[in-house]
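The chain below stands alone, shown as structure tokens; this is the form predicted on its own.
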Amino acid sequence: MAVKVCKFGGTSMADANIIRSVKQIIESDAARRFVVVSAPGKRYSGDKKVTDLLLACHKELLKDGSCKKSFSAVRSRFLDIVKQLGLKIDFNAVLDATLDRIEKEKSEEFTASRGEYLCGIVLAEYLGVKFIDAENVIFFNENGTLNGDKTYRAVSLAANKAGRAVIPGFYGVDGDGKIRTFSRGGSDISGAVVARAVNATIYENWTDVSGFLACDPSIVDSPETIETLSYKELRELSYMGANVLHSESIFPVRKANIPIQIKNAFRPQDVGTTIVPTSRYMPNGRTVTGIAGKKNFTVIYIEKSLMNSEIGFVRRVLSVVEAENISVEHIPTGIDTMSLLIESSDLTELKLGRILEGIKCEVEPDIIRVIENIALIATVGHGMSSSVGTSARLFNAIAAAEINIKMIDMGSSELNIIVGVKNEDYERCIKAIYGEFFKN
């Protein structure tokens, strides 16, 4: 029998009317047996997400020793949902117990997780199915990573026993019994974990958009929707800023070859986007699948004659950056040149100064300079490797837009080409690339 795991995002849990629609979606397909939920999101422009309300609670708790004042907004939000759904549960008692534990734990991660916890209780009550607390089935290692083996066993056992259930996303528990959370948006990961644990036929991720778009709609008007893409393409696009789905959510389902489908909870009739194992990906005739990018990178450019003949040169340079606990995004190299691309937000003036001095001491470069305000743009697609002249088309389109390329990085898989341009050229560059591959 087919089993579907559905994850509903914060916007699709925002109020009672939307939750009614969610119930219709779930009950329209008997295979949708397990549901993972995020905390309620914004109901309207200017509204606050429940997670943000809870983070305000934590700040008040640290400052005043109590967070009853800030928690009143959370209480009001959930009581309104419960009343409008006509639930008979004594939710004030649930909220009282939650507040008591928040003030006892004094943990930011615990406090932030309560939106998913409370939302899970509400939806389980409304659907008339079992509530499985993630605290009892999702386990973290000491370093904050998922304890996969223990988690998959626990979720599978609890799910099989329940038959149908709602599980809150975003959080779990570590070996000391303390609540731990994934990074923001981590309910996507929880859904993927549950999907793998129950050997789901498909993992449906319901959000407020009708799938992945070929590029940012705030830059290009009405870009095409990507109907199918591979795990690898998803990873590349998510990493470079396409934020429909958490970039780490593919790992649990990828190992089990479970497809992901992005669906719109407000337009369930839309096809959406299906993300498939790379081995099952069927070419669609497109050279490029999507375009994504991010601004605000800093380039540290290093030049030294005969650099390539110095054993350990790259390692010594990277050890300097590692000492500052900073991640390097890309390392384009030439025979006598090497560039380090680092997110500018990771570099304070003090850290940058120490890195430059450290590199000078370690490798004695002929030239070292810093280039700031660089944007990276990735053009991604399996079709690029089999299409002659893709690079030429890309660079010609950028040149025609009178944009100077500061950096080029192309992976050996030929799945993507990344270019670096000035921040000020970012939007024009994306428009130029989209126009070349999607409008010609």
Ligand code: ASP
Contents of the next structure:
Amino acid sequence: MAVKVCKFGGTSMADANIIRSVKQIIESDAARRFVVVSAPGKRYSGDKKVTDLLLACHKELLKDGSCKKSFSAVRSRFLDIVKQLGLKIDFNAVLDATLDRIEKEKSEEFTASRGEYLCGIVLAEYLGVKFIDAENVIFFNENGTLNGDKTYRAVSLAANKAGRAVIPGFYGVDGDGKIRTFSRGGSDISGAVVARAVNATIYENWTDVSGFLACDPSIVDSPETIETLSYKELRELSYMGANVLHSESIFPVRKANIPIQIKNAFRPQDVGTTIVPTSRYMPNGRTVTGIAGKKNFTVIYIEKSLMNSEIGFVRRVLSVVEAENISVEHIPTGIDTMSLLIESSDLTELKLGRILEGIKCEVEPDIIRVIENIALIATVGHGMSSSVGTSARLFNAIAAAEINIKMIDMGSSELNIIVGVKNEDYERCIKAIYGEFFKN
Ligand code: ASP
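Output the form predicted together with the named molecule next; the form predicted on its own has already been displayed.
Entire complex below, previous chain first.
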């Protein structure tokens, strides 16, 4: 029998109205047995997410030894929802106990996790189903990564006993019994973990958009929705900034070949986007599946004659960056040149200075230069490898828009071509690429 894991959160849990629709969605399909929730998000632009309200509680707690003031905003968000849903539960008591524990634990991760915890209790109560606290089934290692084996065993044990159940996302517990969280947006990962543990037929991720768009709608007017995407394409696009889904959430489901479906809780009738294992990917006739990008990279450009014959050159350069605990995003190389692309936000002036000195000392380059304010744009699609002339079309479109390309990196999988342009050309470049591959 089909088993679906559905994750709702953020705007699709923001107020009582949408929670009523969420109940209908869940109850309209008996296979929707496991529901993972994240904390209520923004109800309107300018509103605050519950997780952000909780992070403010933690700041107040550190400063004043108590966080009663900031917690009142969290309290009223939840009391509103509980009242409007007509729940009989004494939620003030649940909130009091939560505030007590926040003030005792004094841990940022614990405090941040309470939005999911409280939201889980509300939804379980509203649906009349079991609440499985993530604290009892999701386990973290000391270094903050998931303890997969222990988690999958515990979730599947708890899930088998439950009919339908609600599990809060975003957090779990480490070996010392301390609450730990994934990075922001991490309930998507929890949903994927639960899907893997119960061997779900599908992992439905319900959001407020009707799927993955071929590019950022704030740049191109109503871009196409991508109906099917492979795990690999998703990974490339979400790593490069397309943020419908947390970029790490594919790992648990990919291992078990479980498809992910992105659906819109506000428009459940829309098809959405299905993300399938790369092996089951069916060509959709499109050369390019999607375009995504990020601004604000720094390029460290290094030139040295005969660099390619110097054994260990790349390793020595990279060891300097590694010593600063900084990751390099791309390393385009030529015969006598190499560039390091680094997210500018990772580099302080001091670190950059040390890296430049370190490289000079290690490899004595002829020229070393820093180029700032670079944007990277990834054009992604399985179709790119099988059609001749894709890169020519891409570069011609960019040239026709009179944009100068600063860097090109073509993955050997031929799944993506990444170009670096000036920050100020970023939007125009995406429009030009979209125009070439989607409007023709
Ligand atoms: N509530 C957390 C956040 O705002 C986790 C999530 O939404 O998935 O990041």
